[in-house]
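Just one chain is shown here, as structure tokens, and it is the form predicted alone.
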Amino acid sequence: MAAHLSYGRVNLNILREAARKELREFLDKCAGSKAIVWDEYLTGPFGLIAQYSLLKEHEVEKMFTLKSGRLPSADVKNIIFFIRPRLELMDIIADNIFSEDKLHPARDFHILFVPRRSMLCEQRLKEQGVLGSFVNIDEYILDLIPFDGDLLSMEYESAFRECYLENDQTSLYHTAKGLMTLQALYGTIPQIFGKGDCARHVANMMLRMKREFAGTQNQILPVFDTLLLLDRNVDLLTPLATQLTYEGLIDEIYGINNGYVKLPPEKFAQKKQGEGSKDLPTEPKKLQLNSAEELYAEIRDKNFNAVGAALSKKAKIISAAFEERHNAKTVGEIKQFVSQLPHMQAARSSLANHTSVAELIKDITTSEAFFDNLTVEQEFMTGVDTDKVNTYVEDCIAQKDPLIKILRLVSMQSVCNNGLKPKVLDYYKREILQTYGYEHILTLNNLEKAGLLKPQTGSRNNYPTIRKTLKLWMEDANEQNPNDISYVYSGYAPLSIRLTQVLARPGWRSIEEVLKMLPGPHFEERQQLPSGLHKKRQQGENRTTLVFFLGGVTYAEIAALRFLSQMEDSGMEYIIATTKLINGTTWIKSLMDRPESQIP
């Protein structure tokens, strides 16, 4: 049982259990011993739903990663492919089956598409002559995966690219389906607000799906009061900025994947007294990051500058608890101390880990390079010299800094200036192509198409108006004891979260003019509830809003929403859902046309 999923306002364990139940049912369809062949991308998301122990209970004896050629030998009756519906993967499966048949005529093959079956993929298997080899072809609908007590993600990495570059709305269909699943478990969401074209599409699909199921009334008392659908392209600026919360920085520097981070091992080596450091570990240290760990839940959303103080305070509390053993005189007191020992030791090791992580991050955040980069970002966000070539960016290109860093900065300048003057844009493009290679012309083209790097058209720059009206820049943001969401970027309040905050109070009517300046329509829909299911709100009871980011969300935005949930007078609790957890680097990478070949 993943207890941390049920701590929050909404018990997300219900969703996890529903997903586990379906998985068990599928595994039981394939009677006898089994080996699973995994599409590598799926192993992380599946790990959040079911550990190996669950698979083992259902006779899964071996697990392999999908690769061409022969499958490793396994003395099992069933081979099950867990796979995303991608054509290139079908060719690998066909290759596996051809090399298999000659050796083991008696094995049964099954294929489980995640999250949907695909006619095109089945057609490809048919063309390859292997479709008939499968006993079962099924789909496992894994849309929204619970990552934490208030966080769901579809981990659909190409959603933004598909929507804005390829005009492919598959991810929006999956989103609408995922939201229908959520409503089946947690009740119909009475109010839907949205901003952006993709948000409009998702809402339309949901309403259509609801009409199609008109005969079946959902009799569950609604858990959510409101759903807010936000397009990522309504706020292109936030993911480009460097996140300054503890969790955000871990993600920016090391990358958090499916709730885990891999860190350089040197900092975590346990040195025994009198020993040299001859046997340093070489394997990266893998840490799980979620609110099940008390200390992490406490510090994850703090601005990094407030983390040191929180860790030293915790250290004092822990050492005081250990000192208690000297005061334990009676058998009863000793017994009580011993019973608390496992918890205290876990707290001590958690503190040691996070102190090491904080040291690793501090080495970077105190460097001159980090400071210079941050200074330029903050100048762009406050509108300083955004209309001319930036000398820092020029220097970074001349020193051949990582291309993604350059693309983030130039895109940020473009977004804060509502496009760049044609001669500034041409200069940047020329410099980038001459320094990093002409193959990147495709990437620059993609960034332009997505609205990140574009020439200025005749229209005026609306960003300063948006910044002032929504108070996106707050001077002297309080990082230690924050009183506003701008602490997550040390001064910049994420536009997406300001929109969420204003919607709760005083409402979007108060910012009608600004909403018109942002891309896409804004709308409100109501879903009828069956009689008797209207909530009777208790005095002082908070409302619950599900905020769904279409195209990705950053950890800093999540921290800002958690901050709003915790504010005494907000009267609102937020649950966050997204197509993908992103940071500026992974987001830009998803828009690049040959990312793996050139990223240092």
The other form holds:
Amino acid sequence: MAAHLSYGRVNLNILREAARKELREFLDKCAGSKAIVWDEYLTGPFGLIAQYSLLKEHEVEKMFTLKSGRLPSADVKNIIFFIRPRLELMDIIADNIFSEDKLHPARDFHILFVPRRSMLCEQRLKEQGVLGSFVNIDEYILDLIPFDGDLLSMEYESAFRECYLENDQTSLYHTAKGLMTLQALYGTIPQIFGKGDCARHVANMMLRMKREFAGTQNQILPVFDTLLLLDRNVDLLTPLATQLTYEGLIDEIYGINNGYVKLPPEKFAQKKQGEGSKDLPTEPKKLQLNSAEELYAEIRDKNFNAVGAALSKKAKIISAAFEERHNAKTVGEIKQFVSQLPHMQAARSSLANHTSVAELIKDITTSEAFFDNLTVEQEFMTGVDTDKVNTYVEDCIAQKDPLIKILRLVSMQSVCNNGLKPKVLDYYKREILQTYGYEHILTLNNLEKAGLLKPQTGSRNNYPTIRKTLKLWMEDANEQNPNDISYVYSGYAPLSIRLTQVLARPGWRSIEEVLKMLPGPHFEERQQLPSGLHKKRQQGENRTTLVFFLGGVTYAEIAALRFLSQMEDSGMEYIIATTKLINGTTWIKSLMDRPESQIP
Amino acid sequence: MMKSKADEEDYWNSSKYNAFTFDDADDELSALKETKKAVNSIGPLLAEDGEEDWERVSWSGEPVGSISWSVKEMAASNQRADREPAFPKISTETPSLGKSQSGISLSSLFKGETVIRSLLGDPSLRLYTPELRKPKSEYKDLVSDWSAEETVQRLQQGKGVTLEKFRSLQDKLLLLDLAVAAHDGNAITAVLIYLKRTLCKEVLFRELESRQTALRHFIHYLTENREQRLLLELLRALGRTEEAALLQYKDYKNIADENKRRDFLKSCLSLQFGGEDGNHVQDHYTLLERQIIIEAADRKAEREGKLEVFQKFPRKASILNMPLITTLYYCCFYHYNEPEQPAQRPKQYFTTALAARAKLKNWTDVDAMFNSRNWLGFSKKKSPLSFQRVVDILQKNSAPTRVLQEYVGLVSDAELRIGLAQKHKCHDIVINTYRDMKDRQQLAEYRKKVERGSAEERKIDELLSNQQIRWKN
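Having gone through the form predicted alone, I am curious about the other one (the form predicted in complex with the partner chain); can you provide its structure?
Shown next: the complete complex, the earlier chain at its head.
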């Protein structure tokens, strides 16, 4: 089921197995039959850890989603709430408990907080008068969830908002804990680099936690050579730009959730013989996206303009494979052909699916609206007229385009100009408020607090210097056969990944000046290894770096890191971890006042 | 003719940013189609082989047996009364290599923690809540003499503690500082809740001021807990009046009744907002005030059925709480010719009014909007918007070619004009523009696109045979 997790440089299946074991242990602690009441948000991430069959083996007989009112009847001994520590969810649980039928034999209630218990929530349960109803309150430490062979995410949706808007560092504590778990499984990471305030915090916590566990030496040979902690606010620009890789565009347009995407069904209607006018399916088509699918692993990180060619090449190979059947003459040959059929069928259906997805995306990327938007983004990123009101943005507002699109563009202009002239900023704000409603004062305020929108202060615009020094804009980005990471945005090289690249070679000392222009401190720490655990490196053996994005990472950035891993002379393999997989839209949404997504 | 694909490509590639190169877009699109065809042609061969079964365990979507799938299934089966639920019977467990390492569990990883627990003789390794819900009398028995450091450590581990023994202000603050040093939001919050209960506001606020991290957690706690009043007091005590003002303003969202909402907004006007926010709130108030008046009048008019426009175009929704521009559009739609015109900045007003009048297909009003007379009495069409945008708006409101043509002709940039004219099939404009540009080749090319034997074709032929014109090519 999760074999693809173990193909990479680091076997992330170990982490998944540890999480599964923990889950089994918890379930066995609640002896007897049980029903689970799910915080719906958690079912996605949990699906990456365990299937229903595992729960069933441990006497989970029913499962429900959490909602107010009386719990559905179920003849079980235990009711377990699998829940995120959020206050509003506590109120629903309290309501469930109050609505319990007093006539029925009492059932045992349990709470399993994911990823951690919260004093605030227990306090709330206490105020509601239901805390005493629970036999057991526990936590399931699910900090880092393996998404793919080289990708871990905490799926901590509000991490950026909490860190940069509310200045709540709880997510950083979880990050540090997650990194400790990782080190317990994969060995102490000898070298830690970081940039940004949050990075500094996490590193401090890690070092302190290590001191507290002193005495119990970690005897595992280190798998990672380096950890790089990066604050999202060091690079606010990248998530605002439209991603142009295949996977990035799927996420931009349809949204990838816990490794799945829901697509409009029309293009996936299966034409079968004898069924002329079959009704079109109405349910969205759901696809799982990860490296377990050979074709997807091959094309997901390509620039979208290179995907068409890759697909047609694949089609030829598959057709040729099917033609082989004519050459199968002997029984043995036929048998061999048949034995390969399942694999070929899988390849065929994979190809059919991705051809359809590519068509859907192509419809959008070839539209005028998409092109115009992209043109303006690239003008901003290259520093064209960033100090004036942009007429395209103005027109978009006049046409009442989605507010998030506007906020993305205006934020991008602000970031690329190191803040907007007060007059320009005020003008945009007024236009937005008049068109979309005054209640967005609060959202605009949030964006200012997060540094996405700001009035230009006395200091001069340093973005051009950053752009030039880090070569953020490459005129001749090659989309088909890339030779630089800038291919993921067709010209723009993500700042975060440039920092990673420079760190590997020639080192950050070469860009001291630019590092000072970016927010927060940069630092280097070393963790002592017990003697005997020092790696004896083979000649030409690659080093492994874990890059941790605090506050989110986009698929295009991941693609850029994978590209660096694959470069022959890079000498570095990257494993990626983050608090949340994001894109510009989900990111801005998380910063809006009372975003809908936060209401369960 | 629609702007052909090739023309579009040319336009893109000639623009400054050929960012996302579409050079071979055509090729690629056809390649995609071909690929699809190829794939489909393989189809029939496979249909016999039980494709369905195969797909279920591959990536046809959510794998059968996943958690969210099962939850959904159960919800459905549960509705069918209380029968034995049918479980999906697909084995998804694969013997995985991880088994050999399965001696490792996450909780056992933190050896330090286990060590501490066993040192303290804590037998209930995971069941550590009972303390919280035992009656007070029993509670006391559990009080052990933890130091502040140990207490914070226990808090971090989620173990029960009593904070009551920290009585002096100094002890309490020490506890807080230790929790902050641990960077554990849970521990910090726990201490803060205790401090809030046992300290008077003034002291608490004063001490928090010099402890920024704790302060932020406290603000977060109050926000989450909806303790609005205390939060406002805190912000004011800290001199963060702008933040307090916004926070108070935000409360209007909880008021449903429009009159009460208006009064509340009015009461916000005296708050100290930062930057332009005060003006925005003032605008918000004024807007709602007007909307209330308009809504009352229009609802009455609609009910009485006296005004034709309300019958012809029934209102879809109340205008209350709509954004300003929507309100403006509404007024331009239903109340255009009334004396009181909103005093908006020209461009925005113009865009909105144009869209509203176009929606009503009132081309006379549309036309009048562009008329300005100079002192000689000649009229010349003027617009605060580019005529390209004007065409765009009109076209979105399905204006007929006759109307569009007039405004396409006013686009000053020739290239742009030709593009638009081609898109909207304004042949005359295309032809005249090529003539003015003396571009014989393009004109000849365009001849292929117009209908055979049409007036346009004849016009092109006339021009091409005209000896007077000095063609540039």
